[in-house]
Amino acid sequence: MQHIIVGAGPAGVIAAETLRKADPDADIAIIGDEPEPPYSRMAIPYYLINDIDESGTYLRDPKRHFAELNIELLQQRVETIDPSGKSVTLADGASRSYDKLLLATGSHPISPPIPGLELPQVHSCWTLEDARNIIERAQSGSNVVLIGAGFIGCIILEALVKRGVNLAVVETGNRMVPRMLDDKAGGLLETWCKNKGIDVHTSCSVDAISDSGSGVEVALSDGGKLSAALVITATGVKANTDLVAGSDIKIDQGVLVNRRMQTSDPDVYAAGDVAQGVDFSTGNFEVQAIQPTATDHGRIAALNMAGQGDEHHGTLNMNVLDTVGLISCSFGLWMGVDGGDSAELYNPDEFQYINLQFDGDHLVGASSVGKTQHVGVMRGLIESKIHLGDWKDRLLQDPTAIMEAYLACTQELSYQ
């Protein structure tokens, strides 16, 4: 059996390892188009603050791991896929045949339509090459502008602050991490960052970036101007679906897959950021560009490629951030459901916030700021789909009682 995996991120690596266990005699190849060994983008912030060197971002030891598992690792770009002929064509013109193909091509940063993005002082923070450029320009005391205060932006923000730069953040939304936190929680995060000396501009956008001779000038929609040695864009990502665009393989926001991670072509699978898979909370098929989803997808896709049927029951949408010392998180349907109830604790003076969202007597979503002791319990109650019964009414009165609710309800289940 010939297995080809296009993409060398977490989804691709986990898939290859799972395939090797499930099919010891198969030919397995991972094809990645970056010059470095397979690495984790989530480790890049640690590289930026010198907690690790480049090799610390590698997912596995490239000198021995893949060779020991007899997994071929190719550092080339796949130019075309021919599903009818079951082959892929590489940048050097070579063709490789497959029995089963996994698309684990990930996603790419979205570039906003801003004049001046092509300047050498402007970078995204997505690849190791991006990180090298950021390290070169983001020296202690230098002025840096970060465009975007979403989840990825706030991870980069944390690393930049630790590098000692003078940081300004520009976010078009009315709050920080608008796809993760509501107005109150996002507002707390913004106030916290401002108190830490970060210049935060919400409900604001960048109109243009121009060369100032010594750096760049960033013109804002509110009329303000910022001088910077470096501008970093973190304005979202989009699934890498180009390889199958124009083919019979169905795509929407990502490559559409079923619960077996199988595309509309039965011999082609997709996993990770490129896959539009099932969401745990809604049952809808959505793109979830987070690493836990990628690893889940990769494992399940590989088992099905090897003929060991398994189904994906959905990954819980979850985000946890440490932003210059303030922990925030959200899980599941944190924004609530139609007709659902909610409970809230809001203590802005102490930078503490909890919001619980219910559908009937199930907890279906939660978010918090500054209350780290509740993070695991929130996730556990949502994923377990436990009936809270009378505990729902208690939580509506006091959402901080979530630990007691979890212990009581799980203990009750253990006796049934």
Given for the second form:
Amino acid sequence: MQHIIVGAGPAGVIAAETLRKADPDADIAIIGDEPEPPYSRMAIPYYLINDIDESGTYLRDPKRHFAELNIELLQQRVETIDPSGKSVTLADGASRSYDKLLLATGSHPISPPIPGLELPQVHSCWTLEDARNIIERAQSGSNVVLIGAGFIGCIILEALVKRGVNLAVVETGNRMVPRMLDDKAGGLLETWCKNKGIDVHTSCSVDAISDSGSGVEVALSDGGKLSAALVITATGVKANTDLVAGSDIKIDQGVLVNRRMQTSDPDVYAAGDVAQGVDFSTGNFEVQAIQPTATDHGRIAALNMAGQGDEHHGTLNMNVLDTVGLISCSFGLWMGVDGGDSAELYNPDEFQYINLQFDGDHLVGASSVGKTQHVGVMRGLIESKIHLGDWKDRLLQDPTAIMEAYLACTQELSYQ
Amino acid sequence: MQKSLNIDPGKCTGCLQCEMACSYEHTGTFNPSRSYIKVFTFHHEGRFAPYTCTQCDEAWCMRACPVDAISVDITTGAKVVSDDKCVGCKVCTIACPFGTINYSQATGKVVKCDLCGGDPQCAAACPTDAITYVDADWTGYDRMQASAAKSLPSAEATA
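Output block for the form predicted together with the partner chain, input the form predicted alone:
After this comes the whole thing, all chains and molecules, with the earlier chain placed first.
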């Protein structure tokens, strides 16, 4: 069997490792076009603050790991794929044939339609190369404007503050991380950031960026103006679907895949940010550009490519964020469902919040701020669809008792 | 044969010696809030339930880690966090459906049960044998692990 994986991020690497386990004799190649060993974008914020060097972002030890597993690692750009001839063409003109192909091409940052975005002071923060540029330009004491306070914006926000820049953040939504947290939780993040000296502008957008001689001037929709040495855009990402654009493989927001991560071509699979797979909570097909989904997708796709897979029940949308020391997370249908009950504990003075959303006596969504212990059990409760029974009432009284609820519902408290 | 922690909540008196021993072993302080094993209290039932990582085969934490910071100790089977490699991104803390790998603000890393390298101090400290370290056959702990795994559909999908 010839397996070709396009993309060397977490989905591609996990897929290759899973394939190797499932099919010891297969030929496996990962083809990635970035001029680095396979690395993790999740680690970039820690590289920005010098907690780790570049090698600390690597997904695996590049010198040994792939050779030991007999996985071929090719630094090349795949230019075209030919699903009918079952081959891919590389930038150097070579062509490679496959039995099964995995598209793990990831996503790219969206460029917002703002005049002046092409100025040299404006960068996105997505690749290791972007991070090197930002390190060079985001010097302590310099003014930096961050456009977008979504998940990625907030992750680099922390790193920028630690680099000692004077930071302003501009977010079009009415709160920070609007697609991850509700009004109360997003409000806590905003107050927290303002207390830390960050200039936060919500319900505000950037009209234009212009050269001011020494740097740039950022014109805001509320009439305000910010001067900056560096502007970083973090306004969301979009699936890298270019490779299949000319083929019959079906695309919507991403490459559409079934519960086996198979595209409309049965020998082509997709995983990670590029794939539009089934969402656990809604049963809808959605792009979830998050690390846990990338690794789950990679594993499920690989098992199915090796003929050992199963239909997947769907990936749960979830995020965890550290915003200058304030930790927040959300899972599943954190905004709730029609007719469902909810439980909430809101303590703004202590920056603490927990919100649980139920459908009948199942937990279907949850979010929290200021909580670091046992947060994963929110996933466990949601994904196992546990009937909470009496424990639902207890959680309505005390939503912090999630671990107790999980233990009481899954385990005998006594083994006599 | 590998050993595993066997927890019998029926024998737990809630004395918290396990939390003291765990925090001392891992942080050098007697500070239950930094223990990797946690005793949960059920007031209504008058019960206690010590709970920590089951070193599950799925290893959700290990799979989710973006920087290869979690590995299997081949002698004990424990999933162990490398402080040198962990960047503190916390993805594992939401990926683990049992809530047993947690972020420590004190260290900026995640922490979890490592079976103390094969000599778990919680079991050594437990005065009532509610926590024992036994051959990994069909222990109550295995039942715990099995029932937890069974409750998760994605665990089956990978079989």
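Residue numbers count along the first chain shown, from 1. Superpose the two forms; the largest set of C-alphas matching within 1.5 Å is the rigid core. This one's a predicted model, so the numbers in the text were calculated from it and none came from an experiment.
For V13, the Cα coordinates differ by under 2 angstroms between these two forms after the core has been superposed. Fit the two forms on the rigid core and the C-alpha of Q397 turns out 3.3 Å off between these two forms.
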